[in-house]
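Take a look at this one chain, the form predicted on its own, written out in structure tokens.
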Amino acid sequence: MTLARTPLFDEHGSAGGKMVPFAGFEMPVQYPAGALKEYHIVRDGGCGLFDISHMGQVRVQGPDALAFLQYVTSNDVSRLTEGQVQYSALLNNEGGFIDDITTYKLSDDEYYLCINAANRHKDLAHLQRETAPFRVSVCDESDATTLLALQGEQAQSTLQPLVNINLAGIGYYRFATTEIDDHAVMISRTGYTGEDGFELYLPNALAVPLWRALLAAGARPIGLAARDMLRTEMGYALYGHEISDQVTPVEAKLMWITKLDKGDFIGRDAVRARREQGPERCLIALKLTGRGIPREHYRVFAGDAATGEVISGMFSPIAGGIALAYVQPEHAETGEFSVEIRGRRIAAERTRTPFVRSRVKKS
């Protein structure tokens, strides 16, 4: 299979990025300093720059845009005001996740969706299939769009000299539009790291100049490995791990983005039934009390009973061995857990996410 490349492919090569296949793209997993150093840049007061242009972008517009999105997404889009962002999901008829998404309200009849790279074509086909009863258009703008994430305590001070709007005025899960070198740019105070920062949507023509300007201003390039470390510490869902088409919001603890009382939407009846029946498995957070690194698919025990497996796991420089795991409902509230690592069961305690303190600015 031929892998796609983002507009910044050559920039990653010049910076020594180690490229790997990811979601159909060649993406940098790390740079010469290594993933741990990159992690600390973001977590310890610096500013990390991520190329996340592999993500998909879809524009939804028309007089029925709101009604359409109310039907195809799980959250209540009617609560959005212009300039606001919402975390949401596309569900199938069985209540499972087609994808988790973010929804941006541009105006009453125009919205912008950010979708996962691996699901781009599936999501687009699903959305377009559901347009028939609505006066709405669904346009894939992924190939024309570069998406950057600037994350860390110094994100705002690094970006501010390069833009002509006051970044301090952009609240959490809010966005604003501006121009950089005569190109329209959408700047969103969102991210996937638990640190303050922004995601920037821009035309491909601006990708290389802005990437270089941000690096010159003090940002450092960050690869996929450090990004996954940062998101795991926050307990953020990743498609194919915590969520999939076989997992409903009930199991994934994402009922907070699933508004059953907003009216009919795809998957609503199935989710309601699952909530009433109870989850088939439960997502829990674990912290090892012994030495070891919990990895994906490692078996989890409650006492002597095999009860589930690790979905995401790592060694956190701050919290030690941490894991998100799915376990049987009857064991979800018990206290004696262990994770099997190389034939040995390492004791673990149930905890809460985030595993480390989030420093996003929510006010």
The other form holds:
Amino acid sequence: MTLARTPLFDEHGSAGGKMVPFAGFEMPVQYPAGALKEYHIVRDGGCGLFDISHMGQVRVQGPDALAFLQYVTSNDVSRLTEGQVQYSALLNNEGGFIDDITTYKLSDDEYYLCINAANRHKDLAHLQRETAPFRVSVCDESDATTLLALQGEQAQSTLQPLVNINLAGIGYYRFATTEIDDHAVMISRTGYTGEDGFELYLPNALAVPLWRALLAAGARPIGLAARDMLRTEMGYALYGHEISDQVTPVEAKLMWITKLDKGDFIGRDAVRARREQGPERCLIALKLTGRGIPREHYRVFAGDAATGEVISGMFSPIAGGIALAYVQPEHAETGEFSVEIRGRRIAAERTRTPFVRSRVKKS
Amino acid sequence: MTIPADLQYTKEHEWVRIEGDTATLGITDHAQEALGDIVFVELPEIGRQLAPGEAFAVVESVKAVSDVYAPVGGEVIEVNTLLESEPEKVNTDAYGEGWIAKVRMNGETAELLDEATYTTYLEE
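With the form predicted on its own in hand, show me what the form predicted in complex with the partner chain looks like.
Everything in the complex follows now, all chains and molecules, and the chain you saw is the first one.
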């Protein structure tokens, strides 16, 4: 399979980005600064710029747009007001995750979904299949759209001089549309790092000029490695890791985006049944008390019993060795946890997410 | 990238400095650059007997876990405990403060390359 490239591929090259295959794209895993420095730029008061154009965008339009989205997504879309964003999921009939998504409400009959790159074709096929009884159109705009994330304490002050709207007026999980160089741009106060910041949806023609303008304004390019560190410290789910079609929101601790009382939706009955039966596994947060770095697939023990495995693990410069792990439900609440690292069990304690204090601006 | 002339190298990108019967071991500049930011080093225990080619330490970068193989055989007599608190020394000073262990050699060695041969090997 040939790998796709985002409109910023050459910019990554000029910035010295080390490109790796990711979700069918060639994406920068890090730049010459290195993953740790990039992480610190975002965490410690700077402004990081991420090309996340591999992600997909879907426009949903029509008089039944709301009814359709209520049926295919897990969260309650009726609670969204114009200009608001909602974290949500597409579930299958068994309650498993097809994808996790964000839903943007543009108007009563127009919504916009941001979906994961690796799930794009699966999601589109699913959405198209479910449109039948609804007066709605589902349009894949991924190839025409560049998505940038600008994250860190300086994100707002870096972006403000480049736009004609007052960014301070955009609250957390809200968005506004504006024009930059006559191109329509959608800017939301959202992100995947636990820092204040924005995500910008723009036509591909604006990708290179805006990327350059943001770098010139002081933003620094950040690769996938630092992005994964930042999201793991927040305990944010990553599709294919914490969530997949093998787990339901009950296991993944995502019942807060699953509104069982909003009316019928795909996966509702299965999730309800699972909640009544109890989860098959539980996602927990662990922090090593001994030395070492927990990594994906390392075994987790409760006492002497093997109880599960690490799903996402890393060295956090702030919190040390941290992990999200799936364990058996009977061990989820209590237990003398340890993580097996190269044959040795390293003690770990149950903790809460985020592992590191979030500084998103919830207003 | 530097490849000092007074050291010997392995094809797995370790370096060894031999002084009398003592060998100081580490990973090369090429290795640290390929791995990226080192965030953890697992050191061997003092007194451990190493066979040439045996994995005796582990370096972990943000994304990768890599074994370090012994260029020479012998007994571990000293380890660089500085790396427990400052593993980044492997990145910033691979041949100096980033050394990993010292071994009292027993005369056995893995295949060792001189500077010129290692340089050629990297270019291939």
